[in-house]
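Single chain ahead, by itself, as structure tokens, in the form predicted alone.
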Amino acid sequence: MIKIKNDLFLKALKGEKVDRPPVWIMRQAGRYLPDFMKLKNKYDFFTRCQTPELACEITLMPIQQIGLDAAIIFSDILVVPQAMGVKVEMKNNFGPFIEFPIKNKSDIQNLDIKNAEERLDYVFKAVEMTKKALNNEVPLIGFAGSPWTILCYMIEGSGSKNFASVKNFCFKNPELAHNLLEKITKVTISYLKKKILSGIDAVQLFDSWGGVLSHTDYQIFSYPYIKQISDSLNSISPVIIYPKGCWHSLSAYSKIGAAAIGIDWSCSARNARYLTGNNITLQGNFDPSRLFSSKKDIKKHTLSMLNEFGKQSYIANLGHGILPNTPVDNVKTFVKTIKDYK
């Protein structure tokens, strides 16, 4: 096996000794950065996903422009819709849009899950030239939604602050739902292998909306299928979950054989440490909103949460993506006060 030249990424997950975190950020390769924002007004956001040369261009700036430790492959957790056939636009200053999102029975009957992977060979292309070029210098990081997160759009049809419809629809038809769940899981899984195969050095799953139900409620809709997605990739990649506001199952999550676990700014790196028992890697937490103080309150902020994490089994990154507008400069302030930790 080729030996990646960075590999603390790697290490941090492994659980190895590091002379100081890696670094690395949620939605990194996006809408802060100047040359990415030109790609957007040339190109609308599904080309740019679907264009393996553009995914691979967008890949690249944050790794030579900012100089994290890690790439993560441009895409989107929505493409799993897609190849199940579920028409998906992203429109501007609004997000996510489905036109026709699930109503009913048939619906979910007419979902076609047969090969879907191969209606993703876009990404796979993706992947294969970045790791080409990115030349062994860092690891590739490869994503997917959760089921739970995944069926939030797919029913509600577009972002919502807390998916009551959906809800609604999941406590009144449990059945419907859980079919549901399975199929994006199952079509997640045969996703994510292929992402591997293709070069991928490690997988996060995003569970954005995993927040919006009670405890209770998330070991029913969405803790089980996360567990079956990383149960079947933990022998062949290290996995990362990311459970945003889901403080109640870090417990549980490291104990299923993931290599770390993602955590949002609400939970203290003390609380995750008791809570993991401190035998997981977490990875997080700086409030992305805090990239718009000065640079001396960012540098300060930053040399606080790595001191609370401490180095070690620790991934530094901010507790949710990058937001837009984001001064370039202070990305880079953030980055280098963790780099030049020691």
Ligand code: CP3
The other form holds:
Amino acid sequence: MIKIKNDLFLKALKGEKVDRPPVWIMRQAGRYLPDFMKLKNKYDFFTRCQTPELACEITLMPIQQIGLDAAIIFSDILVVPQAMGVKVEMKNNFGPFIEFPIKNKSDIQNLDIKNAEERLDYVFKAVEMTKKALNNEVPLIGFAGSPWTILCYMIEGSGSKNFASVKNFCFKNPELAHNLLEKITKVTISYLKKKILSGIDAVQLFDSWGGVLSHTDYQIFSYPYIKQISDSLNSISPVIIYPKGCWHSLSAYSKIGAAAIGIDWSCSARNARYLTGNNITLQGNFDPSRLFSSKKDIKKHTLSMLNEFGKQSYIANLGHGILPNTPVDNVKTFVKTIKDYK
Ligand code: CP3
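Having looked at the form predicted alone, could you now put up the form predicted together with ligand CP3?
Whole complex next, starting from this chain.
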């Protein structure tokens, strides 16, 4: 095993003692960085994902400019449905858009899961290139969407306010929904295994839309598939589960052998520690909008977050992705407050 020079993040994942908590930021390579905007104006979104040189360059930006303790490979959760044969576009000022969402059984049968891994080859190349460029300075995180969150996009065709289409589909045709969830799970497991083989040091599963389900439906449509992925990977890589809005499942997730759980800002550190039996590393949970506050307030709120979670078994992060137009200096204040914490 090659030693990574800054191994704070990996130590925190193992629950080992650290002098200060590590920090990284969900969506850290993004629209608040001027250099990212320059590339964004030159290449469309999926070109940036599919060109290993560009993905590598973008991944390194926040490491060089903000000085975070872990890098996350630049990509998107929607490369998985894309590799299964669904046409996904990224529309400016709108977000993901699928012109022909999944509507019925034959749409699910027509998905190509055999060639998905091969179609994702550009991600593995980007990981290999980025690992080399990082020169073992900091670890590299890989990620995927949870099967439920990916199914939401495949059926809604975009983000949604009330998720009526996807709920309608799943509650009317549960067998079809489970068939689709199984297919996504299968592709996601082989995708993440190959990503780990390509050099990833830890994986994060984004269940960004888990919180739209009731706690009982969450047990039916999301939790079992995340558990299946975690079970398949946790002996070969640390797994971080980020179940946004799902405090009801924190206790269950703390017992399945994952390395850490991502907490959003709706749950207090105290409650999250209580629900997880103080038994697992937690990650989070600064409200991304709070980065628009004055520097004095950012410092104050960051310190209280650090005090509440405690220094050990903790990874400082936001509670969800960083927002566009966040002032870079404010991000630096957030990071510096964490790095100075003793
Ligand atoms: O964290 C990182 O820096 C790595 C890059 C990353 C992106 N997407 C790049 C991106 C990661 C980890 C993601 C994950 C992702 N993508 C999630 C889960 C995390 C979350 O925020 O809940 C989701 C739901 C998506 C789907 C997605 N991709 C949406 C909803 C959008 C549009 C909204 C937005 O934030 O812009 C995207 C586009 C996207 N993915 C951008 C970036 C930097 C911005 C668009 C662009 O650069 O052209």
